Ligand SMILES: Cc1cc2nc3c(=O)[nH]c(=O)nc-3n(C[C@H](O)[C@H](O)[C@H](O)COP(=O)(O)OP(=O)(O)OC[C@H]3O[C@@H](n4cnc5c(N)ncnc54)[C@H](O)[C@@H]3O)c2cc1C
Amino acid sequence: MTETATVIETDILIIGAGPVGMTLALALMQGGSPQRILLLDQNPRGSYTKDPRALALSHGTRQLLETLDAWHMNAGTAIHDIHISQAGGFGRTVITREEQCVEALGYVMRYRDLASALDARLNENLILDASTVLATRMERNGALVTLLRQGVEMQIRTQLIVHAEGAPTESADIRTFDYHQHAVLAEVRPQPAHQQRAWERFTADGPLALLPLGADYSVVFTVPPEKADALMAMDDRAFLGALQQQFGSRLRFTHTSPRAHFPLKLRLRRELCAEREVWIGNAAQTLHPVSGQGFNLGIRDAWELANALLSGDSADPGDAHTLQAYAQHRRIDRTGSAAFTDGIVRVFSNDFTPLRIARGLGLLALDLCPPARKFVAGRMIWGAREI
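So, to be clear: I want the structure of only this chain, in the form predicted alone. Can you give it?
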């Protein structure tokens, strides 16, 4: 190993300066944490300005971000109602903001706008960017992280490492289920205008979601891998035709953006914490995108971890009892969100006739039973906080 140029001392090292990592740092700062906090990011600071991805944010996430004074109101498109139906079968329901007594059921915002709002609240010296972690070693009263930054090897001593970037890797500690589906992403222009309505359309291939974003819809088109390849190879006109056929005739689509796609798997880390380490957000779990639960779950991870660290009995942020208490507290929300999304995908992503009839009856019952509809909406908006 070459001679290290710098040794940095901190108390809490957050690896990953995306929205989840930044939310944790802000929550700790606003809560008056006495610990020194450092965010470590593999990308140059501000690189998120080139990220065009759209995020589905629940009303509950807005409430948390507003508490941190990090809500970018003008950048989000509000969802006033959600129309849920199945292709080739009867039954549908509509969830509205008026029935849930909220200003909006959720919002669609570009990743870059949310990251910018969070970053603007952080101290200039809080983030160590363009850094690659080379090794981690546990010591008696902390951890030693070796990293490479701008060609210089550095070391950071910390009492707690928070992993807040990347998806869970394949290992014995990760429970994985492959849905054998890909999500094809695009933005399309609808006619008539969307009027703040989102659509969740269940098909035999998988769920099709249309989320209002500006004047367009952000589309999550879930299909088997071979169909995803075919959709990616189509020209714009053919793609719009395939989308139209899958969605139906309620709307017409006139323009589309370039497309992207990625495979869908459920990944759950069995243990959220280890010796002086804890995992949050996508580093702890990745869910199917149906109903937009995954990112919002990650924001709740950050919020609850901040609360656990601020209210813990020990001054040591890496205290094992504090971390175990956090992991136990997150169990219901994590497993509930995973079961909620996984159950929807398994029940709706097929064309088995008896099940299609049962789905239709379920949607009809949901439409006729406001308390059941309110519970489903609350689960989508607040996660386990609703329970």
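Alongside the form predicted alone that was just displayed, please also present the structure of the form predicted together with the ligand.
Coming up is the bare chain, nothing alongside it.
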């Protein structure tokens, strides 16, 4: 390799300035970390404004964001109750904020509003945007990362690399399961108004979620890939008709935004850390969006890693014991969240009659049994803390 002009020295390099990477940087700074921190992203800063997702955020996530002064007060729509049912079968239940004694079961916020609130708290010099990592080499006391930025090769010497670059490509380190489902996203106007109610409707194609967002519903319409292509190709009227058919007649949908779609796979990294490297957020585990666990889990990764680095015995952030202790500490939360989400998708996404009856009985039991409802609600409101 030719000699490069610039070598940047840092202590913690976070690759991926998405919401999880930014949360980690903020939590470290707020915790008074003596380490130098640098965030690197392949995209220009602010690219998140084009992201079409809306996320259901748990009450616990709101509390963490508030602690970081990064809760976007005006952008979140509170969920007051959640109606859960299955198409073509009996059984349904409603989880309410009154029963769970909380102000809201969760909040719905656009990804771009979440990201911009975090970004606004970060110093401009902290992020190296539009940068592509070309190579990483481990050295005796650190790692050397070579990258390309605006046609110029640069190097970063760091003691720890945190991978927060979102869903990984397939590799031997990742366990992947393809759900053969795509999420088609849109924002639609309901009639009558939603009154802060979210709907989770399980259909043979996959789950259909309606999340209150401003005056609209953010729709996550999960279907097999070929149906997703058809939904994407429809004009607005036909799309609203297809949505109406899948949802039923309890509400009418009158307008829709343009649509976007995401293929859905479960991706679980086997080991959370390696020599001077650690993985968090979607880079560590990418889940099906059905129960809105992904970012809520990712923010807990960032929070716990910041705590581990701030309270670790070693001054070296790449210390193997600190990283291994972090990985061990995250095991129950990540495997529990992945199993919970994966279980829901597998049990609910089919039209097998005995399973439909079992599902109906399950929903009925949930409806009749407050402690079971409290367990499900706890996952949504707090994440693993409830468990």
